[in-house]
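Next up: a single chain in structure tokens, the form predicted on its own.
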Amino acid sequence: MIEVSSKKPSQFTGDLLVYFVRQSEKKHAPVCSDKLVQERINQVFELGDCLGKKDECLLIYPERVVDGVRAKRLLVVGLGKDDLSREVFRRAGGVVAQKGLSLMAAKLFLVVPAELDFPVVEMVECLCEGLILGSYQFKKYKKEDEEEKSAKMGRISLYIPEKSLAAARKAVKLGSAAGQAGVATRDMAHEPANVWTPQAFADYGKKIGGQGRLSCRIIEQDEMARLKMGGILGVNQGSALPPKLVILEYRTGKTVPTLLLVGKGLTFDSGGISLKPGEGMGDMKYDMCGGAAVMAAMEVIAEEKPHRLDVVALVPATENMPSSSALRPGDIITQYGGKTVEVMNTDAEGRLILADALAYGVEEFKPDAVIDVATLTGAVVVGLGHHRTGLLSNNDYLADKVLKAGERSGELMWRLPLADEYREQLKSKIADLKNIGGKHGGAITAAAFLQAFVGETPWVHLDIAGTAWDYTEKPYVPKGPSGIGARTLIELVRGWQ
């Protein structure tokens, strides 16, 4: 539970009272607001132990006849000398949180430094978001001791001045929403492949679908063959599991422009025929990353309730398995519209369900605008290792958008290129495309076959195959599943014009 109090902070008596500094000059300590504080920064400084380094700590443990405070321990958290964003504040959150779980804080108070030349309202939404996704931890299926039961985190206030408490509230509603994005997100991805099938994503999509506004449909095995999703069958034929397209509809019941979010929702990857290595195989459950990542924005957005634009997203949901009756390299198949694939690698079968839903999509809801994510290639790693999401596009516009939203989300991604040349790649003899088009450029010809799905319709293709898990290391963002694009969606849709 995160809270906003003006209850001075001498008055807190719980286990953890939070400051944070700017990183000065070698020659300063760094300033803080609390006279008590500057005090102890001041004897450590001159021992080089506290300069405010970016995430550095300093763990006070006050005297509280001496000094006059209640409280356990003092933290004081650096921000840095760089210039302040909401992304320092996301990062200050996380250091707070595993810090609190490390010292089996339950009662934290943090006091905002709205001294500081930022709007205190952004500091507040940033420090909740990196509280939650911090603290993150997943446990489900361990047996746990009881002294790492205890290692959880409590009730949460942050120090607002009197005239900021309004407009922080609101503020803590948001960062608190965006980082549970974050973390139903990790919880599906985490989930094993025999658990998470793609049954769960329907019957997730029922669950959230009868909140407000919020509608779910799903397009089941029977129904996908009389509608011809050729790819979505066709990748799900090696499999003994029935594949699933979640339909979500968010609608406003006004005369708005839609936004369409497909997301890729391979439960599990073993490569099909064109069979994976054994080494690494397991992290293929994660590839319905970009379908959790839809979803999770899904239920944000039903809860916040914009009225600017409505919502469709998609998520079709299957797995791609070897067997003797699993699509086969050399195989055509017919995709939803008509257009032929002639199947050169089953491994490359992303494309193949995305395009089904894409093209379903676009002719069912006419939308103004479509974003699709997904785990789609091993050649957006190789391009941009596991720093930058790969964004590809037919369209600047909203290009720039989602481009914008992931960078205040602090979900950063790399625009690529799109042109014909990489079209030519997927030109087959005997079909409309192929499904590859060779070991060259791979992230930007998997976006071309996606982009013949979309016809005009602006699009903006998300390939999160590096950051959705091995990302960037930073303090909000744990090993393995890092619940990237959920918040970058529910930003763009914040602040849709």
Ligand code: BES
Given for the second form:
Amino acid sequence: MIEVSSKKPSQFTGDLLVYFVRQSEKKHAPVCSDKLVQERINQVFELGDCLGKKDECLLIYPERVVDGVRAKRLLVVGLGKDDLSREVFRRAGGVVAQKGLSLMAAKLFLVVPAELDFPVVEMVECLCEGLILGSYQFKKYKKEDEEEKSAKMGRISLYIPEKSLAAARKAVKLGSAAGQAGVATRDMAHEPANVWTPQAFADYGKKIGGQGRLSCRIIEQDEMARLKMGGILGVNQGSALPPKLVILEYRTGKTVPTLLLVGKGLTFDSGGISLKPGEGMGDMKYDMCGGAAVMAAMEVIAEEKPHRLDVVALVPATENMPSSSALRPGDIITQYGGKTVEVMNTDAEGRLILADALAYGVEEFKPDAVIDVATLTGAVVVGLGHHRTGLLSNNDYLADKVLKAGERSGELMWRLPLADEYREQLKSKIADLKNIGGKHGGAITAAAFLQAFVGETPWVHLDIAGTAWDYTEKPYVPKGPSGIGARTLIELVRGWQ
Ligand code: BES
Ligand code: MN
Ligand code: ZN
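Here we have the form predicted on its own; I need the corresponding form predicted in complex with the ligand.
Full assembly next; the chain just shown is listed first.
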């Protein structure tokens, strides 16, 4: 729980009182707004222990009489020397969260450095995101380790000068909502594939839909057959669990543009008959991270009720399993809308389920823009590593918008090209397309495949295979699924003009 307060820090008697400092020029100690804390910082600066570097923190046990501080502990958190940005405060929030957790601090008081040259509301918003994301833990299945179970994030107050309190309260709301969306995405991802099934996606959709302006509808297997969704049905053929296509609709009730979001909800990707190697296969329970991000974003969008935009989300959900009924390499399927695909490799399944969802979504909802989020290719990890999401698009304007939203969210992306040459690689001798484009440029040929199903509609594809887990280490991103994508989508909708 995070609240704002203009009570003096010196009156705080809780567990952890936090100050933020900038790294200063070589010979000077970092500057702190509190005189007494400053003396302590000067003292340890001489030892080289407190420079105010980014992600650095210094824990001080004040002598209460001497320091006049009533808090049990002081924490000085470095903001570094680079230009201040939203990300600087997100990271700082993460540092506080991790320290607070390890100390099992029940009451925290953070002095927001309003004197610095950066908008206070954005500081507050991003600190909140960092605090929530940085204190994330998934301990649902830890039944025995009592000590680990009991570590929880405590109550947090942010000290803000009186005049900024109202604005700061709004910023706490924004930051907390975005942070919670990241948390929800991680929670879904952490669940194993025997728990987080296509049915679980449907249940989640029904839980968040059906209230306010958000409605939820599930397309079940028999309806998929009537609609001729050969991609989802084909990928699902080897699985004992029925597929689901979750549709969430946020409607303003006015005549406004429609944004369509599509998330890959592959609850387990064994590769199918083109079986993956055993090593690391367990990670393929995370192949639903795109779907999770889209669902979590919709939850926040429905709460915030934007009035400039209708938003529709589609999550095609299924497993990809080998069995005697599974799709075979060489099989030809017919996607929604009639295009035929020669399935050369059953492990390139994501594009098959997305193609149905994209084609259906474009036809049914006539969106003005489409964004899909998917753990689509190993190739994007080869190209960009774990530090950038791959972005591919048929529209420069939309691509820029999404890149900027990613930048503001601290979820960095890098655009890769799309062009006719890549589409050539997908030509099949006996069908309209084949589902793999050969060895080279795999992230691009996968996107080129999807492009065939969106027509001329402005569209952005986000390949999060490298960033959905094993993501760049950051104080607010613990190991495991990162929850990437949801905050970018929320930011995009918030800033939609
Ligand atoms: N879900 C995988 C992509 C993936 C790989 C995500 C590694 C995260 C980490 C996808 O379904 C897949 O298997 N893609 C194949 C495509 C290939 C057969 C053309 C791949 O990337 O190996
Ligand atoms: Mn696969
Ligand atoms: Zn996959």
